[in-house]
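Next up: a single chain in structure tokens, the form predicted on its own.
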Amino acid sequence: MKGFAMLKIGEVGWVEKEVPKCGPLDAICRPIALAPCTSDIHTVYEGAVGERTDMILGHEAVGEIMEVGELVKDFKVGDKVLVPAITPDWGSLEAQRGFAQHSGGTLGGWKFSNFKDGVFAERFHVNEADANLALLPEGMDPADATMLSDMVPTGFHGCELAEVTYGEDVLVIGIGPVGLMAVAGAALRGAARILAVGTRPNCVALAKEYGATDIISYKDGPIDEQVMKLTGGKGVDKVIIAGGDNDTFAEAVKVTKPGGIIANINYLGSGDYIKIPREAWGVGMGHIRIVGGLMPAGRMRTERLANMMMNGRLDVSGMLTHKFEGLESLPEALQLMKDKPSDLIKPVITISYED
């Protein structure tokens, strides 16, 4: 089969390797829907998980079932499913600890394109099918249901982090896709004040429509004083980091109330500390939380999250603001999301076949 994939640290290309063998718990699929993630390129460009050879990229994707081990009991041949980022082993002590995300040690849950083949190719093998897999619901836009790979699951962990409950001030910092769902799930939560940062025209008003009531641009001045003016030298109850950087963290803490929480679903690429401001922290004793965490994953949680969708609680269409067909467009695809051009949110590909 042929996939797309990091051949080392800042190069990528086509690689031809065997099917994927299936385990009598899993399956393989091909993709019908696939999108690249700034993950991606951290892993490629920043080498932030490090050296890998040949690995194929990508772990957002729609998929149709091709071949399901003798022990699967709830999938099929042909059937279409949505495919989570993350793919847990569900019998680890970790999943009995109720972090299936870390299945294995930290992040092992994180399998695709970190230490396993992704699913940019034109097979991709899934572990544990009945628990990772979800069916693809009837009428759902497969462009649409990739971001129930990542995008959605992240940005409201986010959410689910920081505790958001009604009539809480809330910031989210950063605003790209995943910091537009932390936005939407902030407003479903019933935050009350959604404090956004980002400046891209499309991120902005796509923002506001899910429910964000103040704008800050970065380019204006420090985050923290901008947030303090707005909110009348208050500060915000929560605060969930999706975008920025190492630093980003001391502008959190600046603005969070004591008792409130700091949450970041933020891919830390690069840098090897955080600096957290001792006087801000409360010298250590100002009962301000920081928190981070991969995204919970498995197949209830899928389906929640698609039955979500299926009724007009959330429309993530608004985020797909190019289009592609055709497992070839991949690496344009991809270096869009290197690149980030001012009109881009994410990039999607939908594929075809004759068969």
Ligand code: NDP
Contents of the next structure:
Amino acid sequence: MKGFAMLKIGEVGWVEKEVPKCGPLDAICRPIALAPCTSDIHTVYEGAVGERTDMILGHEAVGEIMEVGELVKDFKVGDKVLVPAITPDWGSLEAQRGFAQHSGGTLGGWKFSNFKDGVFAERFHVNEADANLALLPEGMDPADATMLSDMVPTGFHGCELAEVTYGEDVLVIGIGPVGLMAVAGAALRGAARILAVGTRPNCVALAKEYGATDIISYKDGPIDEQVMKLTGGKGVDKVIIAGGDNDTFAEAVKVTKPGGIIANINYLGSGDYIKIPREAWGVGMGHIRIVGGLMPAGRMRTERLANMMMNGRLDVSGMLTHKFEGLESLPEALQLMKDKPSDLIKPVITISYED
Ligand code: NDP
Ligand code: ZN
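And the form predicted in complex with the ligand, for comparison with the form predicted on its own?
In what comes next, the whole complex appears, and the chain from above leads the way.
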């Protein structure tokens, strides 16, 4: 089979590989919709998870099942399925502790395009199909459905980590597709004021649609100064970081009220340390919590998030700014993710088959 791969750090290209083998609990799928991710860019071009050789990229997909293992109970050949980016081992101790995304070690549930071949191929392998896959709901557009692999669960997880609740003032730093889903999630969880940081015009417009009340450009000076000005020196209850870099944490700490939470969902691609400003952190006693997390996955959560889309609580279609057809458009779509032209939010590829 053909796959689009990270050949080594800084280099991508097509590779030929054997079709993966299906274990008794697993499924083999072919893609019907795919989306490249900013994480693919950190992985390939920053070498953020280290060197990989000829590893097929991609972790955002909707698939059709071509083969199932003999112990799979709830899925059959021909089913169209939502494929989460994270596919944990559900029997692991980490899963039993409530952190399945770290099954087998930190970030261990993130297998696609990290520890094993990803979904940018003619066929891809899904472990523990019953626990990890969800049926594509009748009537859901497969292109929209790719946002359930990673963008929706990650952005919403930022809101869970930040424990956003009614009437709070929330700052969302970064309004690419991940941050946009954090804005939407914060509004759904009852945030009152949502300050959103970003500049791309499409992202700004969509952030407002999803519930942002104030837009801040990081190009207009330090974020903390702008937030303090807008809030009359009070700061915010919660911060969700979905963009920026290692220095963004200092800006976040400076605007967070005592007892507040800073939730990071950004993939920090380079550097060794994150600096926390001592005084703003209450000289170590400010009760300002800093947490960071990889999206949780699993069938039930994926079904629930799909349920929100099916019942009109969330419309992701506005994020899909660049649409392609056919596996062969993967290099172009990934390049867009690297270049981030000003009109880009998210590229998506649909793939149709004769049979
Ligand atoms: P984008 O690159 O599309 O968005 C990044 C956002 O951050 C943009 O709004 C950008 O502004 C803004 N930004 C850039 N520089 C700064 C700065 N210095 N200060 C503040 N904001 C800044 O990324 P995605 O939305 O696709 O992804 C966001 C992050 O989430 C990535 O690092 C990705 O790898 C990670 N991720 C994490 C996952 C998880 O499970 N935790 C899963 C999936 C992704 P502008 O409008 O100017 O471009
Ligand atoms: Zn992703």
